[in-house]
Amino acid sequence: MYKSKIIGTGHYVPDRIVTNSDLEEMMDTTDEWIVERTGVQERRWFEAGKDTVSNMGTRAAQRALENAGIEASELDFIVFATLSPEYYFPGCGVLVQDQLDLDTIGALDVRNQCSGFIYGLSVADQFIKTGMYKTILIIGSEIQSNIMDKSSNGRAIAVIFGDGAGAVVLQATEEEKGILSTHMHSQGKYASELTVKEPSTRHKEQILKRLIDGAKADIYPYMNGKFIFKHAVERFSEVINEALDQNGLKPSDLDMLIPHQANLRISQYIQRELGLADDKIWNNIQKYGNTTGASIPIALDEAQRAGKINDDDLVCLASFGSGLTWASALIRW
C-alpha cells in the first residue's frame, strides 16, 4: 500500500490589510480589546473584482505546484474545502479545474468549515493509499469579510475572521514517511452554537419575504464564544493525543504543531497542555485572523518556507470548529 506525502505547499492572501485601528473606525472596539481576547492584530480582506474564493485557491495552488516542482497537468484529482463557496452550486473545485486549464479530472468539495482542510486531506490520503490516484491537490480558501456584521452589534465575530487561501500537493510515495494517520470527529447536537442560519433552503421563501418587508433575517454568523472556547481546548488536546497514541508517540516527539488559527489563547492553552516550546508551534493569527478552512494550509506553507519543517520532522495538524467538528493529521515530513 502506498503512503501519501505532501510534496508542495502554497498560499495566497489578499493585498488589503485591515488593522485593529481600522476596525475602531467601523465599530465600538479597541486594539487592546481585540488583541487580549483573540490575538489578532490585523487581517486580510478581499478586493472585489480581483479576489474570489476559487481564484484565491487557484493562486495558492499554483504556488504549491511550483513548490512541488510539478505541472498542473500531473494532477489526478482536486479537493476543495470552504465554508464560503461562490455559489450554492456548482462547488469551487470545478472552478479551479477550469482556472488551471486541466483535463476532466474529478473535483470534490468539502464543507466542514474549520476542519475542512484536514477532512479533505484525509479523503485524499485514502484515495492515494488505495492506488486510485497518484497526485492530488487539496485547497482551503475563504472569503468571510463580506458575510460579517461590521457594526458594533457584530464585533465579537467580525474582529476575528479574515480572508485567504492555502493549498498542498499530495503524492503517492513508497517511502516510510508522509501521512501516518488522520482522525475525524463530529458532534452535531451543538451545531447551533456556531452557525449561519440564513439564507438556507429550509425556508428560502420566508427569508426573501422578510428581507423585502424590511424584517430581520439571521444572515450573520452566530458564535457562542465561551461555549466554543471551552469545547475547543478539550477537543484539540484529545484529537492530537489520539493521533500520537495511535502511532506510539508522545507530545515531546513533535517537531511542529500547526493548529487551526481559531484564537491565539486557544493555541497557547494547547501549547501549555502539551508542554511544547515556542519553536514547536506555528501561530499566524496575529497577521491573518481566523481564515477558517484556509488557516492550516496557510500556516503550513509559512512554516515550511521559513525552514521550521524539515525532512523527517514529526508534524501534527489539528482543527476544531463549526459542526461541531474536529480533526488531526500526523505527518512524518
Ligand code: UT7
Given for the second form:
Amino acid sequence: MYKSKIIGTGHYVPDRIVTNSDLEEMMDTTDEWIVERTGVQERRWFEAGKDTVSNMGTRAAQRALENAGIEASELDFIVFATLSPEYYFPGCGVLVQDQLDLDTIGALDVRNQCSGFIYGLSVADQFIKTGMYKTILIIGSEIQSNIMDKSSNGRAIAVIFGDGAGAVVLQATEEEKGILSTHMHSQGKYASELTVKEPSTRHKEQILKRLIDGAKADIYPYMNGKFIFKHAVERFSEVINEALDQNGLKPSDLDMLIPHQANLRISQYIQRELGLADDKIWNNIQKYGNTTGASIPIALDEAQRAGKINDDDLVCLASFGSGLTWASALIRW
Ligand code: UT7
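Show the form predicted together with the named molecule, please, the one above being the form predicted on its own.
Zooming out: every chain and molecule, the one shown earlier first.
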C-alpha cells in the first residue's frame, strides 16, 4: 500500500490588515481585551471585487503547486474545505478546478468547519493509500468577515475570526514516511453551541416572513464561547494523544505541533499539557485571527517556509470546532 506525503504547501491572505484599534472604532472593545483573551493582534479581511473563497483557495493552491514543483495538470483530484462557501451550490472545489484550468478531474467539498482541512486530508490520504489517485490538492479557504456582526452585539466573535486560505499537495510515495494516521470525531448533540443558522433551507419560510415583516434574521454566528473553550482544551489533547498512541509515540517525540488557531490561550494550554517547548508549536493567530478551515494549512505553510519542518520530523496537525468536530493527523515529514 502507498503512503501519502505532503510535497508542497502554500497560503494566501487578503492584503487588508484590520488591527484591534480598527475594531475599537467599530464596536465596544479594546486592544487589551482582545490580546488578553484571544492573543489576536490583527487579522485580514477580504477585499470585495478582488477576493472570493474560491479564488483565494486557487492562489494558495498555485503557491503549493509551485512549492511542490509540479504543474496543476498533474493533479488527479481536488478537496476543498470551507464553512463559508461562495454559493449554496455548486461547491468551491469545482470553481477551483475551473480557475486552475483543469479538465474534468473530480472535486469534493468538505463541510467540517475548523476540522475541515484535516477531514479533507484524511479523505485524500485514503484515496492515495488505495492507489485510486496519485496526486491530490487539498484546500482550506474562508471569508468570515462578511458573515459577522461587526457591531458591539457581535464583539465576542467578530474580534476572533479572520479571512485566508491555505493549500497542500499530497502525493503517493513508496517511502516509509508521510501521513502515519488520521483521526476524526464529531458530537452533533452540541451542534447549536457554535453555528450560523440562517440563511438555510430549514429557515427559509421564516426568513422570508421576517424580511416582509421588517424583523431581523438570525444570520450571524452564535458561539457559546466558554462551553467551546472547555471542550476544545479537552478534545485537542485527547486527539493528539490518540494519534501518538496509535503509532507508539509520545509527546516528547513531536518536532512540530500545528494546532488549529482557535485562541492563543487554547494553544498555550495544549502546549503545557503536552510539555512542548516553544519551538515545537506554531502559532500565528496573532497575525491572522482564527481562519477556521484555513488556519492549519496557513500555519503549516509558514512553519515549512520558515525552515521549522525538516525531513523525518514528526509533525502533528490537530483541530477542534463547530459540529462539534475534532481531528488529528500525524505525519513523518
Ligand atoms: O475555532 C472554533 C473554536 N472556537 C473557540 O475555540 C473559541 C473558544 N472560546 C473563546 O475563545 C473564549 O470563550 C472567547 C474569546 C470567545 C471569550 O472569552 P471569555 O474569557 O470566555 O469571555 P466571556 O465571553 O466570558 O466574556 C467576558 C466579558 C463579558 O463581560 P461581563 O459579562 O463579564 O461584563 C463580555 O461581555 O468580556 C465581555 N466581552 C468583551 N469585552 C470587550 C466579550 N467580548 C468582548 C470584546 N471586547 N470583544
